[in-house]
Every structure is written in C-alpha cells, then in structure tokens.
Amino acid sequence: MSQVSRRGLLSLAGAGGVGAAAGLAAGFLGHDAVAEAAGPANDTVAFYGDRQSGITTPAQDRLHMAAFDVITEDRAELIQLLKDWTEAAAALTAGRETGSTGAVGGPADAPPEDTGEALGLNAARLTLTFGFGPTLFEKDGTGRFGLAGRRPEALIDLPHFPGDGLQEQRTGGDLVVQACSDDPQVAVHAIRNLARIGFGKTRVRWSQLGFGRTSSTSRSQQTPRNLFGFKDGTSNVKAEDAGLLDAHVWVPGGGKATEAWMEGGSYLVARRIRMHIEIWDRTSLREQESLIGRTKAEGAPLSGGTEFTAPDFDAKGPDQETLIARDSHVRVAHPSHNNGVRMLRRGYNFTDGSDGLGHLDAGLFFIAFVKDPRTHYVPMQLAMARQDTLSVEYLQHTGSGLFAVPPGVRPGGFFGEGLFTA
C-alpha cells in the first residue's frame, strides 16, 4: 500500500490541521470502536467486521452519498447486485481497482472494469456504508422481491415535518451508499463505479457531495464548524462511548424473528438542509449566539464554562431572563429535553452553486445513525421544527431519506445477506 499522497496531505490541511492529522494518525485495524480511535497509522479502514465501517469510523473530510432506485424486478438480480457491490467495495476500500482487469488491464476494444480516475491515489480512509430504503420492501402498496414481511417496524416513512420543502428528486431511494474519504476524488470514484456496476439494475435517484465534516465521531478529532461559523456536534456520541452506542445507535437483539437481520445494525437518517446564508450573514453576533445558545468563538454554552461544559438551562442573567433562550437550538435539541435520546451524527457542509436568484444553495447535509428513528429522531425533529427559531427562520429541509443499515459483512458474504435468508 502506498504512503499518504500529496493529495491526501492537502485534504488533511483542509480538514482542520492538527485534529484531522490526528484522526489519520490514529489509523484503523478494524471497525471496533477502540481500534478505530487508536490503531496504528494507515490509509485504509478495515472492510470486514461485525459492523459496517463509516458509522463509528472517525469522520473523514469528504462525502459522496448516493441513493438508487432498483429498476430490475428480479430478486436474483438484486442479490447478485449486492454481491457485486460487496466485492467492489472490498477492493475500493483497500485502494484497489474494481474488476479483474481494472482500468487499463483489459481488452482495448472493451469498456474498462474500473473508470480509472483514482489510479495513483491511495484509499484515503475510504469507507462505504450500505442501507435499504422502505421502498425496497414495499412500493405503490405492494410487496417487492418477497421482502414485504421483512421490513422492520422502525423503517418508517418519515412524516412531513413543519417547514419542510422536500424535493422529490432529492428524497427517498431503494438503496443508499455513503462514501466517506479524506480525498474527494476517491469518494466520487467509488460511487461512480458502483453506479456503473449497477447499470441496468439500478439508477441514481439523487446524490450529494459534502466537504468539511460537521461532526467529530472520535475524541481524537476537534469539533468542526458548520457554514454558520459555529462549532457543530459538540455533544455527539463518540466511537469510544460503547455504552452510549449500545443504548442509542445499535439495533439490539431479541426482536421479531423477521427483523433479526438488522441486529447490530443501525438506521441512517439523511436530510439535506439548506441554510439561508445571506439572511444569517446580516444577523448580529449577539443574535446568532442567542439563536444557537453557544458562543461563536469557543462553542461554550451561554450559561458559562468551556465547549464541553454542560449547559445550565436554569441560569439567569441580571435581567432574570435565562441565559440560554427557550427557543435556542441547544435547548430544544438537548437530550435532557428529548427523553435523554442521543444520536451519532456524521454530517457535512455542502455548496451546490446558486439558486438562480443570486443566493447560495448551501447548507448542511445532516446524517445521523440511530437505533430507532421513531424514538431517536422524529420527536426531536418535530420539536425543532416547531420551537427552534434557528430551524424555523434560517433553515429549510429540501431532501430526506431513511435507510436500514444492516450489520457488517464477513468474507464470502454480502451486505444485507441476512435479509434474503430465512
């Protein structure tokens, strides 16, 4: 395996200097949470394991996520696609080309088995995380691929939240693939080759590029900032928090036999959130901090302390008003106001040009992993859509998806294998 490339070093510099470099230096021998946070330096993340990588893996700096519609009606073709994707993913995450002949080793008069834009690049900690959407199981009121009885109860159709402006072309999907890497070209290359392999069986429904992670998933990483300039994900569940992961992220065992294939997996919530950048940029610093509930410089709660000090929601100023406003983002989203539920976030900033009206089409591509979206996402999002002034006045959700992410894969197996076996 090659050493860290010049491109990789540049990506590290853009990811936040010391914190990002420390994340790479931690390295990974497997996707056990401890190994991911403290293993020897390497540019690859282990592909096989009890859980899929790309969840507790220390968040990389770049994202390319894509959702696919399955257009074949043949169950055997769908299974073969998942096998082919698994084989390709194992190669890609190891820094290898796809197919037996790769980008340039095959016949000159045949299409290459790899698109080639990652030649000379290392894996840059690429992870590929796969999930299944509700419509893979049921669509237009009918079952698909014999899977209607295997749809988990937690894999709901997300409700339409107040203020949503969802666009159909950015919402839903039968399958999802999350590609994260410290090199944007490596992440794009991975999704492109999976789409190529799926030609005739799937078509891309939507895709999203992201840069500048907005959450740290390991204590080896510094807290990043979102496009509003504030630190994001300060209280995020971390890879080292095994107890919290079990309580809030991983699907437990002991459920229905038809849902046993999800034991040890998780549920991925994806929301494309457009930020009204221009309005925010004309808002005073005092108002910005009041809306968030934290200082912009250090990320400390307005009740005092440092970034990781627990907010004191009862603390009052000289005017006897609470220091952390009742409609602030921190208060409304805090676990203490949401029945103690937590989530593991892996969001990214995005900028998709302009909207044609002179405004940036930019914001947060929100990604979270939870054990059950009915308890760990929907109630909190409903509260924020109704009570959080930041969400009401400065944000709009334009894309959405919920996907069941099965546990990891073993050599010789394929993603979601348990779903297709009795």
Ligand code: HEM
Second form
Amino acid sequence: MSQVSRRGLLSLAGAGGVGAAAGLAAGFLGHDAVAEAAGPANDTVAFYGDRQSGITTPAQDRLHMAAFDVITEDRAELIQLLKDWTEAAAALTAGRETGSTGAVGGPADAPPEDTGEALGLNAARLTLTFGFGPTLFEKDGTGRFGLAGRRPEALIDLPHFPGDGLQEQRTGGDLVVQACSDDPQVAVHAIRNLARIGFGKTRVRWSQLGFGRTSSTSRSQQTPRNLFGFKDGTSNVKAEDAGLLDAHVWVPGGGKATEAWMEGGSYLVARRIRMHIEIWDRTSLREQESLIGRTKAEGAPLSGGTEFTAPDFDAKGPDQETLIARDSHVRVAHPSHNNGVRMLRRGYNFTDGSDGLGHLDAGLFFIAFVKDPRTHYVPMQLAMARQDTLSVEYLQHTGSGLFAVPPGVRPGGFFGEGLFTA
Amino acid sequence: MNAPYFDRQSRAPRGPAARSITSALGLVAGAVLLPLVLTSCAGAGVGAGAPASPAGSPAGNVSGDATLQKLNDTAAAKYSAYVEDQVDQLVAGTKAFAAAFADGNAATARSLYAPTRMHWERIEPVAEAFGDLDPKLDLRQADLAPGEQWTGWHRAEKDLFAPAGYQPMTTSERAVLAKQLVADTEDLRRRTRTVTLTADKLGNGAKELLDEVATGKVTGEEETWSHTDLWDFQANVDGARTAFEILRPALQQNNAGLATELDSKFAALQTELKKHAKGDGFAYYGELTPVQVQKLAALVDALGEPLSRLTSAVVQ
Ligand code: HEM
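Now show me the form predicted together with protoporphyrin IX containing FE; what you just gave was the form predicted on its own.
Next comes the full complex, and the chain you just saw is listed first.
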C-alpha cells in the first residue's frame, strides 16, 4: 500500500516542480477548498471497528454500489480475495492509493496499480461496506466454498412481489460492495479498483450509481429530497437511536452457533425502483401530498404540525375522511401498521439515461439495513405492493438484492472472517 | 382527498388491457344521451377519428359559478350513462367469451378476448375503484402475491395464448374460471350502478387512462401472451377522450385554449394509432418496430401533459 495520502503525494510532486504535476495540482487546489470547509479531520471515516461503516455513518451524498459473481469455486481464492479487498478498502477509505506503488509510482512499462482518477482528491468520507448474497453459500442446491449449511436463515431468497419487473442483469449477486462518499469520483474509483483486484475471481454482475442521498441517518443532517420532490428520511432510524438500532438493525447475539459470525452485522436490502416521474409531474399537488401523506414544502404529516411531529392516522377532516389517506405511503409504511418494525433507510436518487421512449430512466435506489428481512422488510413490501397507491401506480421495482453484512473488521482481519474460521 | 376516480384506497395494481374495436362510441351513441360523445369519441375505433365540434355551448348570462356547476353536473350524468353502457356490453361480451372458453372453443375465445376487454379498458378507473373486483378480474401473473389465487382475464389469456412449455388448464378448471369471470363481471355491473361521478373524477380518470397507456400499453407489458396491447391502448384513449368531450362545455368556458390543444393532441395520437389498425382490430404489439413504439410513446406524452391540466381547468 502506498503510505502517502493522495493529496500528500501530489503536494510533493508540485513542490518538486515536476512539470506534469502542474495541471493536476490545479485540480487538486479546487478540491482542497471543499476539503477545508469540511475540515481535514472530517475527510475520513474510521475503517476498523465493531461494525462496518456505511450504515450508521451520516449518509454521504453519493453512491456507487456493485454486486459481483464469484467465478472461481476455490475457497482459498475467495478468502484471498476478501483479504485483498479488505486491505485495499483500508487504503481507499483513508484517502490513499491502492497497491504498493499507487497510480504513478510504479515502473513506466507496467500498468499502474491504482487507476489514478482520485489523485488529488481526499477520501471525501468514503465508506466501503461488504456483504454476502445467498448464492455465495449455495447455487442450484449445491454448497459452494465449503459453506453448505452456513447460509443464515434470514438470508432468504426474496419472494416475488406484486408488480415486480425485475431484470436479471440488475438482480442478485454473490458479493456486494457499497461505496458511499461525498465525491462521486471517489466512490467510483473505489468500486473500479476493487473490481480490478477481483478480475479472474469475480465479475461485476450489476452496478448502480446514486447521485444524491434520499435519507438522513443522523440528526445532525438535513433531510434531503427524493425525485418526487419530497423530503425523505424524516422518520428514519438514526445513528443516535442506539436502542432502535439494537432492536431493528443489528443482528443480535444468542442465535444459532453456525450464525454467530453475523452477530453485530446486518442485512442489506437493495431495490432499484424506477419512478414514473413524468406521470408524477402531471399529478396535482394535492394528490401528490395525499399519496405520500406529508406536505411537499416542509414534510409535515397531513394530520398537522411540523416535519418531526408524529403523524396522527385517526385525525379526520370536515368530510370525515382521515387527513392522512389510508393508502398513503407513510401510513402503509408506518411502524404502527407493520407490527412495530423499523428499518434504517439509506437510499439514493439515480438516473440511468433514458428509456428509449422519451423518458428519463430515473428513480430511487432503495437501500435498507435490517436485522432480519423476514420480519423487517418482506411484510412491509408486500403491504406496499398491495395497498400503497404510490407504489402501485408510480413505481416499478427493476432490480433487487439481499445480502448478509458481517460485523466490522479489526486490524489484521478481513471481512466475514468469522464465516471462514469458525 | 382528491382521489382519482373514486376511492383510491381500494385501488389494486395496474390495469388491464384492451379490446375491440367496435367503436365505443357507436355503442354509446346507441345508448341515447350524449350527442356529444358520439361525435368525437367515436373516432375511437379504428375507424373514424375526426374529433367533433362540441355540441352545446355554455349558457348565457347566468352567474359563472352556477353555469359551471350545471355544466359539470350534466357532464357527470352523461359519463355515468357511458359507463353503464360499457358495462352492459362488457357483461354480454364476457358471457359469450366465457361460454367459448369453457367449451374448449379456443379459436372463438381468442377472437373475443381483446374486443371484449375493450369495454373494461374504457372504464378502467371506475372498475378499479372496487378494490376487490379489479384484482379478481384483471390481475396479471406478474402482479400476484405469493400464494395468491389467480383468476380473471389474464388467467384465461395465458391458457389461450399459451407460451412454450405451458401446462394447459383442464376442462373443469376452465369451467370454474369462466363461471367466476361472469359472476365477478355481473357484480361489477351491480356496483357501478351505485357510483356517483363528479367532474373532477372524470378529469382525473381521463389522466389515469393515459397513464395506463404510458406505463402498461405502450410498453407491451399488459398483454404478455396475447400481445393485444393496442386494443387496450385504443380503449384507454376512447375512455379518456369521452371524458374530455363530455367536459368540453365547461372547459370551453374556462379555458378554450386547452380544449383546442387537447383536440389536436387526441387527433394526432388517434391518427398514429390508426396506422396500426388491421382488419377488425390491430397489429400485435410484437409486430411494431421500436421506432413505431417510440412514436406512439411520444404522442402519449404530448397528450398527457395538457390532459393533466383538465381537472383543474374544469373545477376551478
Ligand atoms: C421510490 C420509492 C420510494 C419513495 C419515493 C419513498 C418516499 C418516502 C417518503 C417521502 C417518506 C416520508 C419521509 C420519511 O419519513 O422518510 C417515506 C417514508 C418511509 N418509507 Fe418510503 N419511499 C419509497 C420506497 C420505500 C420502500 C420500498 C420502503 C420499504 C419497503 C419504504 C419504507 C418507508 C418507511 C418505513 C418510511 C417511514 C414511515 C414512518 O415511520 O413514518 N419506502 N418514504
């Protein structure tokens, strides 16, 4: 691993008067101004710890997520890959280049180890979060990598939900990496370099960019907006809610011995949800608000109050109808109608070009972390697919994945180590 | 709440598909009332098309509000008659279809499938208001929840236009499905008789019909096996256009420019759709080239924008 940060390296080059560095240095200065605003100490998110970062970390502005198929069947090769990825992730999240010679320090006749597009950029709060899909454990009924019998019970095959239009090439995957950063170039650089390290053992199955967060995961953050123009994340489970995190997000201890390696981990649900934004834009403001159950301006519940006032689903208007419609998204998704369950949502807006029919292929890349998708995701999604008019009329799920996210890594360890050692 | 047609609560998943070409209007026409409707909507069927000029013009010097209210009440009454007429034809057509299907007379059933469903598609938002009936009658296989029983038109569709490797239904399964289809459709008729329509519901319903075209028909998703999406397309447009024509007197008074714009956008879409007419019906979706689909989609969007302003223009 290169020991110098990408910024330090460039500063040195600049000071040495290397001509080629001048152009880079200019770009570097531009980014530095941004970095300063955040304060250098805020550039990086701690990589090692009991839990993986990128879950309760205050949601960064950009996403690049990729799912991989493992193309080797060799257990040792898989373990080596996880070690290599862990090492690279430690460097990347610290704002360093990958490999011992980085992007420009290697032999001139060899391709550089690091791809280089993040030179001059700081880590921009990059986090890399790793997870294992059901097909890593078994495929077509046969165990893989000696992991037969190790697949956690909560790592189910998600059922078909009414209205799903899942595309094979956007669904599933043996491994997943979620890269979040305040700088899209940094997030893409991380995924690209991990994919590169994986060549020969993995191939990218699908990858998704998200250009803007649709959730806040900390009370220190402002609530952002999704592509329907509504505040999203208002009543999310947040980093400060330790009790809720333990009750709904982290996998508790005391389960089956074969699943002890997941203790302190979580399950990541990913759904690529196409939003019919053109049709939405032709919908009246009143209807839009009624579909969500909140006001567009402030995000207050239609039963009254301000953004963080609790919704009152029984409050009625003069017409004796409930102020928050029975089929509104907030009502259908609220814990009081879902057996009390909560989830930590961490989604991103996306647009992937256009659909060939004159519309943007846009939507919300939904990400949620839950302690058990059987209780904390599937029932709610089923209810939405049936009763939530927003879902039925304006959304279509086009991609899907469910992954077991193991707990965090200690120095010298690697992601998911417990699965391979215990 | 400004629910689209009636009560959103009850709405079930996406809509259905479409059908025959017997001009909606023709029928309607026969149905008495609505001279207006007749004219324009009629365009519908593959046939004609030219939108008609509005019949009545708003009354004279009554106060604006009172006049508008009267126009809107008349419109609601006319549209109710349209719905009634379509449901009656749907019941009759469904009985014939169900008989052929149950008898194993597949060729006849196939030929009745799309034309009969057009009556459903024309009034789809009304039918969707009955949350339990819509899924029973019109659920696509992709809309099923795990373990949910599949009944209705699309169940029959798969059997009639079977994909490779499909295990056909038995005679008794067909009989049960056919019986249920007729019973549910008769239930629909009973219930639509008690529905109260208002001008805003007409306007929103028109928009919703176009939305259905944009997300389900122009993409070829509705009729997975029969590929008769263009029948549905035509019927949705018929239903939207009928609502527009019926609302025209109020619209003319409040926003004549929008009326003109809608006329030209409906006409352009109808002209393009007519190019794909074949015999009594239409080309199958799979016969369209990507360029042709894109053209239709662009015209649907062109109409969808002004159509989305119809409700606010007539209820203002
Ligand atoms: C494109 C898709 C979606 C959009 C545009 C959307 C939008 C929103 C908005 C605007 C809110 C209110 C603000 C807030 O409390 O965060 C909300 C809340 C919520 N959504 Fe979604 N959502 C989408 C998909 C989903 C899905 C797939 C699920 C889960 C299966 C979900 C679960 C929730 C939950 C649990 C809440 C909080 C409800 C509460 O406690 O009040 N959403 N969503």
